[in-house]
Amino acid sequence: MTDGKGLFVTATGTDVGKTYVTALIVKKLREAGHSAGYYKAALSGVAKTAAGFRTGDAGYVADVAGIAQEETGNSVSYVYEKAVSPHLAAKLEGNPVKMAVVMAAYKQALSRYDYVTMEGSGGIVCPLRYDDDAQLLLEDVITALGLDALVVADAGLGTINATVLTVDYMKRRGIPVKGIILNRYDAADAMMRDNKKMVEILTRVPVIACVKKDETAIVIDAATLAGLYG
């Protein structure tokens, strides 16, 4: 049995900065001296080149967090060239996601690192596979791996609705939400300050960090961050 711990990072939707924030999380842990790594089940919109995964989300996280090239080989189980939902990319490219493969890869990551941050694809409602043989949603993977989660949300207009709906969906499916991280946050903006307050009130989940635009570090104690993993 491995002693490694994991945490899942999802978002309120596409392009809110989930990979950016995930990279800062892994970076924070590694800079604090922790053995921390990254895993993603399926990645879409990446051309398969000699550069490997370092051209996609996994490569970005590795570069920011200081993960060596030789450590990234198994950081993503399924890579698709089409920039569409994984279930559609899998159909178009003939390479469907298999739960057993994802579980094995995740367990391998746990055997290598003390803290594994698993990043989702898009928002929480994301079909990874949907065909006649199997229907696999992102939430099925989170549940099967027994992971708690963080939700990344944009700090701007519309985030109250998007964040409350995301957290409510996850709670209804039994996925523990440990915290919310607001990205592109500006403390001088009255709306963003109010968004933070209302999100916490309506979700009953704490905003554990607010990340300013183009920030190079996440402002949260490394020990507190590590304590979210289970």
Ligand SMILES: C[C@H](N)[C@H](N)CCCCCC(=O)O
Contents of the next structure:
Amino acid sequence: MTDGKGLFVTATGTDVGKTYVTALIVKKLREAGHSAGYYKAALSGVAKTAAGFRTGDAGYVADVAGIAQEETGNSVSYVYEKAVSPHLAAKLEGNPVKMAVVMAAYKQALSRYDYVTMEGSGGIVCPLRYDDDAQLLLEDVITALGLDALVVADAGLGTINATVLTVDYMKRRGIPVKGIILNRYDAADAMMRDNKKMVEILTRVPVIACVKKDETAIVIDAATLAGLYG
Ligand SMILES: Nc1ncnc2c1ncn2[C@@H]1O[C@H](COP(=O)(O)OP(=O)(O)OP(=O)(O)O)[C@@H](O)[C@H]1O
Ligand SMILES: C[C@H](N)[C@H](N)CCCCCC(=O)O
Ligand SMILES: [Mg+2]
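Having seen the form predicted on its own, could you give me the form predicted in complex with this ligand?
Entire complex below, previous chain first.
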């Protein structure tokens, strides 16, 4: 059974706020009464202990969105301790990513939830595995799962370049970009307001939400959000 719908969340780079924003998205859907969950193929930079896992991306999203601890069991398929790209972490620690494992876990998430938000690793260009046996890029997984995507971008200086390049790359790879979310947005900052305008003009993709620093709720209608999943 794979009844649920999915949406991929990428960003203009690592540490831009995919997990932070994803947590608010899942929280919003759940508060609106939807069955909503989270999945991430490869998480690096976190201890493999239960406590470490809890502090990782899936644990953070679960805490914010109110997903029970027991439900987070299969929400990350590969966990690496080194804070490097998953392909390098796997070279150092073993256990390289397998497409079949990711596809099965994602499908399991779809059977469990109506809305599954899948978080990427790093930015849109991220090798998940690169060894003599297989080469797997993040975009191969997005394509294989047939997912549309959101792009999280920092609201500040440099975002025009980073966002336009990311969206252009995704379009050329055939990954539909449903919207951009500007993170750490300050409406009092004229440059950030202009960034929002310029990013929309140059990408022709709408900025669907702006998330302030330390924001605890994403300002977007839950029905609109749910409509982005496919
Ligand atoms: N709007 C925000 N307000 C306050 N802190 C934020 C905000 N967005 C992100 N952060 C913080 O910035 C850090 C990086 O954010 P986050 O972990 O969401 O990035 P990421 O894109 O998921 O990174 P990764 O590539 O490792 O998955 C975290 O400590 C997070 O709590
Ligand atoms: C460890 C880090 N927080 C991420 N999970 C992995 C980031 C990979 C970035 C790869 C790159 O673009 O150079
Ligand atoms: Mg993250």
